[in-house]
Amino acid sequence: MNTTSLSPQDNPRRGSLACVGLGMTLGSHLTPLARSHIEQADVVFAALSDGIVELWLKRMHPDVRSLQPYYAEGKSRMKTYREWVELMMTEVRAGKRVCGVFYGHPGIFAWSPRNAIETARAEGFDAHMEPGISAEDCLYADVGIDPGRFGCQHFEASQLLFYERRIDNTGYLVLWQVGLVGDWSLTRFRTGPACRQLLVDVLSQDYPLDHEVIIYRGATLPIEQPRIRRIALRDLPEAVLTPEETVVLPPASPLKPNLAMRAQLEELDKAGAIV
């Protein structure tokens, strides 16, 4: 009997899905549990940052199938991501243990792993996400940012153009995918200076044009060093950015004490009611 026609409950060998994070730097960030999911899988699908990383992964498993060829110029990335989900789910429905391996964290800026897990669970299959070290984690270490000191806001850069968002310039502002800012179509792999100028126009409502901007890209290979550039906000439109680079704006204003709230807390403390 063809097991692909069976429901998960009736299938004598039920499929399963694990989406794991490989981390950012080759070989340095892979957790023992993520490695176990890879080694025990029947088939491994890979969406990684570098061809060298993909070759390294193939040393761990004999059946690693790259997802990168499904990208194409002029093709919507959302179409590609849906294809990735269907590729993984086809094998899960066939009763196989499937592992999707994604660079960084599989739940951060990764539509396919989340959707595949939701689909698998909705169809009755076991599905699990195993976190990985993300670009955000590396950024905190490499740039020297403590998000607990002043606070930290994160936005996909285009959201600042497509929607009305409120920026708090007393904390760090982290902008993702600035190299793609303003792309409605999801078919481009970069946008130009005119789109970044619109972003600067939005940011200049909360930051002076000479405010420092940090452009960051973490290392993906052990022989690499993180790439950190510092420029003025006004120069961002003409900067050369890749989609992988992240833009950070340090705080522009000091934290303003909330004197009324401090007074209320002091009264609670005096009354012994603070705990």
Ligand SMILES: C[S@@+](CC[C@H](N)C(=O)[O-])C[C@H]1O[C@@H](n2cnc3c(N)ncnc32)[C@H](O)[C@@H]1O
Given for the second form:
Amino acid sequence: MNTTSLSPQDNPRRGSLACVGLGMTLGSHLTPLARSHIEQADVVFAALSDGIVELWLKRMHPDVRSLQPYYAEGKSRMKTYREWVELMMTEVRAGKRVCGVFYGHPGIFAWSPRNAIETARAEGFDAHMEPGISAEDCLYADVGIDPGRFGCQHFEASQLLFYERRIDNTGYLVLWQVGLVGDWSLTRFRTGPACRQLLVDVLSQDYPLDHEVIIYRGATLPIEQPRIRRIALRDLPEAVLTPEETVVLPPASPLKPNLAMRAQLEELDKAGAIV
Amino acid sequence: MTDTIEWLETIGKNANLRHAPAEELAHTLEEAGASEALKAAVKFEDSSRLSTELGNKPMKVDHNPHTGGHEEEGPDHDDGQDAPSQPPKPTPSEPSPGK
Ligand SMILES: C[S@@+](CC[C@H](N)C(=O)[O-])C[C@H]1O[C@@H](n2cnc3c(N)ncnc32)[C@H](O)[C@@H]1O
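Could you present the same protein in the form predicted together with the named molecule, rather than the form predicted on its own shown above?
Below is the entire complex, every chain and molecule, led by the chain shown above.
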């Protein structure tokens, strides 16, 4: 056996990676375990949505490195996300305990944490994801939606334009990253009314133009209230939309009973074969 | 003395403070000698007023591409090229399974 090349398993000081969620609201959502990951790390990387929340995180660890500077207008976000993975992995490979802190939940609409964890594991390092309270969780609480009631579909808004997706308008529809819908290049941080009009064109195949659209922003600071605006679908293109807002369409049609399946289940019941 | 970040953490984890009406919270902060910026942010229900004390760092919030399980199809920039602004025309081939 070659003993000179140390595999991560043999390395006395093994690097590791934990990607944790900070939740949405400063002070309210960070779990004790996520906090412990932060405090026990050698180096912390942060992709947060509020500058003041970043200042708060810096109180928890002396070496917090913001991932914000890697974004740039005109630079593909895909490149940025890959750089984030590399930044974290470089420290993991150097034997450091690395903690990546992401606002919300690190596994919800977030490319880098999942890919960094896959990369780390593929290279033999311990890697772990610690969930956080996401924008989705806050939305359910603030808007009063239960995804189990009628079902709930979630889409990255651009995916509805670049791909043919099937929308089920008997359930809730939640659209993420609507503020930059339609930007294939991933180099822009905002798109305009014309792109949102195309989104409305797609949605109008399943929803009437006067259907209610909820535009939601959850609180990132504990002195804020959630912001919930309700407009008609036809007005979405001209609405002022910030990048951190999520768009919800409530159901447009009632659930349709599946008569054939009900009949089959009735037969099973009669035959005593349900259990 | 409690500084503004500490105050925000305290408010964030205290049910009474987190859900107190703005005037009530403003009063509590006044009594406790909190900063002018924090008191103004609470009183006027406008967190941007904290920027006079804590600065204003604009943050980008997007962490996700739009290609979902088909990342290989998305604009790739490892080659340092500029991003194509529109998707390539699909070539007739097997659909790639999502990862
Ligand atoms: C890339 S996703 C990241 C989501 C994050 N990982 C989470 O768990 O919430 C960015 C999108 O999250 C949603 N979002 C971010 N901040 C939000 C907020 N404060 N309130 C509501 N939605 C928010 C918006 O749809 C935004 O376009």
